[in-house]
Amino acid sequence: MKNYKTSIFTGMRPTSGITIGNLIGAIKPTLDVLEKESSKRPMLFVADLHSLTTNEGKDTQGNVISVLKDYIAAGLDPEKADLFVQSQIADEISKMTIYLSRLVTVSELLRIPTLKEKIRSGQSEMTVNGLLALYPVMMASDILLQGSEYVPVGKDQYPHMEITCEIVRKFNKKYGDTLLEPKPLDQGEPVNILSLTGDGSKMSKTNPNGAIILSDDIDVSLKKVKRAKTAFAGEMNDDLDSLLQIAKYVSTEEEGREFDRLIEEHMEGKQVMGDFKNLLMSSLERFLKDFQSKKAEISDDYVLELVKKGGEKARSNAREVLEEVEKAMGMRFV
């Protein structure tokens, strides 16, 4: 490929409605591209058969619809983006995936932190199914299939990135320039919102009792943040600078003002936190309310069209790099 096909490419699992750490990490940097350089134009999707690693299908497929309403109610101007979901080209992936398996090692693999994850979850090298094992050949798929420039990651996703990015050095090396490596995009430092239990984790859907998932009822992520663990009068931690990023992005300018206040007092060993956690939960449950009201208004069949039309796009994207693979492998004979 000569030229990037997806200035923004980025998806989220349908294993339950997205995360407010979702939207902070991967949802809002497309959105401030966008407000900055309006002629890019992101490409979104529900990666439905990454929740094939984890879960049967008929426990996420019921999702899908949700998180490409979350999508739209959390800002994204489906006039502005492309939104499909993965087994709408599944073919094209199932290729790609084969064809680039072969560049990575086991070793390689196991070295993970995915699949680390997993494993220090309970499961083991010997259970965990191989279909995991390969998430992160499938997501250089995803990924290269629309000839993406930049994706928005976390700090966890950038061992992903690395060998997304290894995979393309090591095909262009061994078949010729045809791949582009994808960037990172770059907001500063990358986010990491953790979960509220205070275990040291992210935020995840696979761990609901420490996120706040957007479409949940409101009053259980209130009960959440306020038993979400803050930190000693006097002291920043991971967990209290989570809060904050939480805080700041779901805060009015008046109310960010008060946060950064009250951390400025519990830097001088004043206690705050209580005042710190009921403004947060005035902020989150405003932010809530508008979310949950605006994704209401979305209908079914809205969305199932932008799938549609989203759909055609990303499908003529694979097979056009997924021809040029093939070509360079000496695998097309017509």
The other form holds:
Amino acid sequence: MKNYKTSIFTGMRPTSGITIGNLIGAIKPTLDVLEKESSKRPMLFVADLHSLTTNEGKDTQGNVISVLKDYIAAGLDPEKADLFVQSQIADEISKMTIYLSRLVTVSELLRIPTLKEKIRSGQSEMTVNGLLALYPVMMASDILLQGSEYVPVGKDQYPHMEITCEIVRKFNKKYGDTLLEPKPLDQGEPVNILSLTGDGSKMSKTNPNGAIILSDDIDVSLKKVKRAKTAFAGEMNDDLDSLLQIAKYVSTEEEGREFDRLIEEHMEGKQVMGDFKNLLMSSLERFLKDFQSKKAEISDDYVLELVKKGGEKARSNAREVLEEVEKAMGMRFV
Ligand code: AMP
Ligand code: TRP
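Swap state to the form predicted together with tryptophan (TRP) from the form predicted alone:
The next block holds the full complex; its first chain is the one shown before.
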């Protein structure tokens, strides 16, 4: 493959309650790139095959549609992007995952943080399902089949991105230059929005007490902000930094300046965390109302129509890449 096919590529698993962390980690960087370079056409997908690893999606179909609407409600212009669902190209993904698995050792798979986390939380290497171990290889397939140049993701996904690059290097060394490594997106520090409970974990809907879930009742989210851990006057810590990132994301320009001023005063030792939270709650309330009403206006039929088109493009990209991969590996005889 000589050129990238997709300039910006990212995806999410189909969970019913995506959090503001998802938006800031994956969608905001996508929209930031588009703001600078509007000619780029991003591709976003819903990773429904990935939800098989955790059995999370009892209502996978409904959740898939919900995440597609989330992309649009978060500000993605559906006319200027391609949207698709992973299972639309399940055949291509499955083949690519088999080919790429050849290049990864079992011990490398067992070292992956997402798997280690499962093992820490009660499962053993003996009981964890095989697909969970292959998860990063399937993610590499998603990325490489679309010929992706930039892949905006949150910090938790960085180890998976490294594996993708490692797989490309091994593949090209073994079979000749075929695949292109995705490039790191210049978004400064990796994004890791923390749980509002202050326990140091990432914000995730699996720990709902500390998560701003976009579809939740807005008052529930505001109460979580009210209880959120901040920092002592004069100090900055990761909890306050996360709150500030959320504040910047949901605020208007004028509110943004007000947040800067409050943080300055806080660093000078003044007691302003009450004011900071009040402003955050009012900005967040407006943001969530707006997000929820935009989402409510999008019909199921509209998104299904979009993924029909997007799926065709994804399939065509995937088949082109697979053909090159199979030729390089000697797996295509006619
Ligand atoms: P997931 O919901 O796990 O499929 O995540 C989808 C995307 O959101 C990935 O790029 C994650 O890295 C990103 N993401 C999820 N939670 C957070 C968080 N708390 N902070 C930053 N990025 C996140
Ligand atoms: N693994 C990602 C997550 O859990 C979702 C995902 C699957 C993804 N394949 C991808 C993200 C390809 C970006 C590109 O968050």
